[in-house]
Amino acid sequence: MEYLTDRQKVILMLVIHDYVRNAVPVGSDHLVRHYHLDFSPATVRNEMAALTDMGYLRQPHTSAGRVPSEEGYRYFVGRLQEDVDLPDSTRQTISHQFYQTRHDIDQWGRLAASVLAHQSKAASLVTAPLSETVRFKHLELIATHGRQVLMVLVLGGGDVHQRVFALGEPVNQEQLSNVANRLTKMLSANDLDGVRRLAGAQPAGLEQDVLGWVIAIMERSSTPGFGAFYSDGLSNVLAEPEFASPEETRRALRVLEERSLLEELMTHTFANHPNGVQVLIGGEGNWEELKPFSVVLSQYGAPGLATGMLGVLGPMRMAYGRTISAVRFLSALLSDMLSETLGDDAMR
């Protein structure tokens, strides 16, 4: 990066702040008048021209003001952006919302997506926590119609799986409940290898059939990947002027609906930078589909037990300070809640 003088840093920061707020190219006269600068419009004009030559600003039209470039946003986030904390009242409100759902991990992802979308005024992305080691927690068997049985399997970390299976012959609910209770007591807290070992010692029959289904689900859950995806705030993105045209609207929809792209983005980001909040601007040259966007991402979870990811996707013209603060706060909050919940499970 080229060296910037203190005055150039101030002008670049003000251009970005103003453009994020108003989505209108910023002129030198406006900067001097609106921010009460101590130097003349001509001086500001010269500095903006220099910042344009260095690649930090660009001029959409010959007679228009300047707007930030990708490099300008990167410089701002990396060197000029000051740490911003969410107001105490906002943090308390969010913490209270999660406190009310503390016993229902399934609700955390939906709530986190809603909170992030509201705080960032952009689109949120949240993955459910995925256990790093799959462990059996609880089993229920429910008679439905004829020989069909609904199996509800709960794994460590709150991962819930439901499957309907057909038995060889009808079995009443009392028998199913007895089998489920025996297997829950026998398999509790065992990993996949432990379940396989215990299953090998069981005689053929209903319990062996159920164990086969349990093992198949645990094997699929052991495959590296991501938990359920939650998203909110698509309307926030589509309301921005950058996505007013039908082509840009379709691009935004494709990005937010293409799970494989989002998974690749998250995997690549945290393989190279496993810790802290990561900011990707314009796809960082790796994803053409993300060129109009910025993405703020963070991991959360209890290392060695279960982890997930959360973040925000919006136009490059986003409020980085508040967005980064919201992502950091939600990541820490979910990590604490998950550690507490999994710790309690391990003690029971």
The other form holds:
There are 2 protein chains.
Amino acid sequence: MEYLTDRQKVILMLVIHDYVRNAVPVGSDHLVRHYHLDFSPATVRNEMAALTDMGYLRQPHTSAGRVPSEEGYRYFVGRLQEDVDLPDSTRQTISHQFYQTRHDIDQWGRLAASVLAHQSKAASLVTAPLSETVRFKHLELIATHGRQVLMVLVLGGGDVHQRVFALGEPVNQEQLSNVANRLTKMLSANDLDGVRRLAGAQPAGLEQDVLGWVIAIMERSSTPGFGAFYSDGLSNVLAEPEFASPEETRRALRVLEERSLLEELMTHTFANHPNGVQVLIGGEGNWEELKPFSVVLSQYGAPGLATGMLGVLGPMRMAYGRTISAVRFLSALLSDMLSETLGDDAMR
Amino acid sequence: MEYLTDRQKVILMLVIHDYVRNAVPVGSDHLVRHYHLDFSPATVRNEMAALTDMGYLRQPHTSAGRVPSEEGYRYFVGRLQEDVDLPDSTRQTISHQFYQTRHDIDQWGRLAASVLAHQSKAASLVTAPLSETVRFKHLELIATHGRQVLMVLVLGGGDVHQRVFALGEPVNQEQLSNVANRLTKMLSANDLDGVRRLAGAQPAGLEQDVLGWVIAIMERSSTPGFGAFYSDGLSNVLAEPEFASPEETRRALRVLEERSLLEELMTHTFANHPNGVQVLIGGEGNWEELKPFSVVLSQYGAPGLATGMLGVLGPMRMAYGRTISAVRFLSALLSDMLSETLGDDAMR
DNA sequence: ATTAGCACTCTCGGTATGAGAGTGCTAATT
DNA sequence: AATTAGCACTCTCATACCGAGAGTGCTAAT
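Starting from the form predicted on its own, produce the coordinates for the form predicted together with the DNA.
Expanding to the full complex; the earlier chain stays at the top.
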């Protein structure tokens, strides 16, 4: 990386600031006038030319102003990352909102997505926390209709799963309850391996069938990308001028609707950088579809117990400062709430 | 409603068919050539003029072809509704997909939304089924951390709810389990009134606190619009040429993202017409925001037990035949699956 | 090292223009 | 009486063509 003089840094920051605000290429005149710089447009032009040579700025065409390049954004974000924080009043408002839904776990994800979308004015993504070690907690079997059985399985950490299946022969509710109680007692607090081991020792029959389902669910629920997925603020992104044209709109929508790409991105990112807020600018060369986007991501949760991810996807021309601080703040907030709720005991 | 000659009907159908396909105003020449009509363009012009007078067609401007009006679509849909059906092969494919997820209730909604979006090439909406009478089934209390308690409440029909709350003083897991067992035994199979009555007879204390939460959840879970909400295929709609312009895109997105409007629409529609597939064209004058859209809706479920709604929202220029039949088929399919799963027994 | 001056480049909005599509009317035809 | 050929007319859309304006890069002066 090449060195920038202080003045070049100032100019780079201002160009980014202005471009993020107005979505219009920034010219030397405009910059000097608008920010009361104490050097002349010509000087700015020279510096801009230098910044362009170094790859931090781009020119859409010969006679337009400058626009930050991916490199430019990266430099900016690198400098910036440490010292931004959400205003106190905002933090309090958000904390308050979460305080009000503190009892209702199911709402946390939605609220986080909503807050994040609102703060960043971009699209937000939140995955529900996933327990890292799955433990059996409670089993319920409900006779419904003929040989149909509804199974409700509660796992440690409060994951709840439902399945429907049919038995070989009709069984009444009383028998089912007996089986459920016996299995609950037997399996209680076991992890997947434990359940497998105990299942091996059981004779074939109703118990064995149910155990098969329990194991299947416990296997699936520990694979990442399985849990709930909240998203909000798509319209924020599509409202940005860079997605005005129909093809751009389509491209953007494909990315936003296609959950799998984002999951891959998240998993991949955190495999390499598990901690802190990650900023991916323009897909970082790896994701062609994300070229016009930037993504700000963070993990949250209690490491070793349960973790989820949350983040923001927006145009590369994004208010990074605000977004990064929002992601960091929410990640910390959710982590606190989660570890308060799912203390160590809950996982056993 | 005025009478149409057979020839006028043919022409109206063809105009709609062609316009739905190509999104281009239909001219008399084009119609005759493309569909090998055995009368001349001039005749078609006369008939078109008549249809325009009667309000079934519109002219975007003096020298463009004709476009169906809302009235035109309505007439068309009215004639059509009885005799369309999804091709056998499609029905089998869909049935097969559902067969594969038959065990996984949680997936039904998502799958239905996906299939519906795919079949109609528009945006789909599915609400999870909601039990009409809520009955207590099972309660689980899990000590997590300090005085935090995680409560899992299973209601008849398999609704599962989670809440977190804090107790006045620490209570260990054993005590909690005792309380949970006692309350489960006491409340089992009671509806909201029953639970209220039993709660009244309890002394204040831990039990009373828990009962308060149970009642709150049971109250909320019986209000419509509370359950899960699946949606898919937004991009199908936004890809349509009528939403190409930025403002139109925004308008469309507001409608699609704003869940409340659609819920209001659904509730209102089924209050008046509980049965069968409902088609709302252009908002029917009541919903300004839905002016450019049409909505095809149906209820599904076992009436008296649990019902949900599903439907499609797309541009007024919609393939009504296919969409109506898809909605009807899926509604029937889900109803079957639901009543098979939640037979009478499940609701007690 | 900075800046004023200036020629040059490129985009963008507005206007003209002409082809093409489609209509509605009239008069002829069946 | 219904249908159709013929035709003048209207309106849109794509294209081309400016001219204004914004912004640059270079040179020469400060």
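In this text, rigid core is short for the largest set of C-alphas that superpose within 1.5 Å between two forms. Computed from a prediction, not measured in an experiment: that's the story for all the values here. Numbering follows the first chain given and starts at 1.
- When the rigid core is held fixed, the Cα atom of V164 travels 2 angstroms or more between the two forms.
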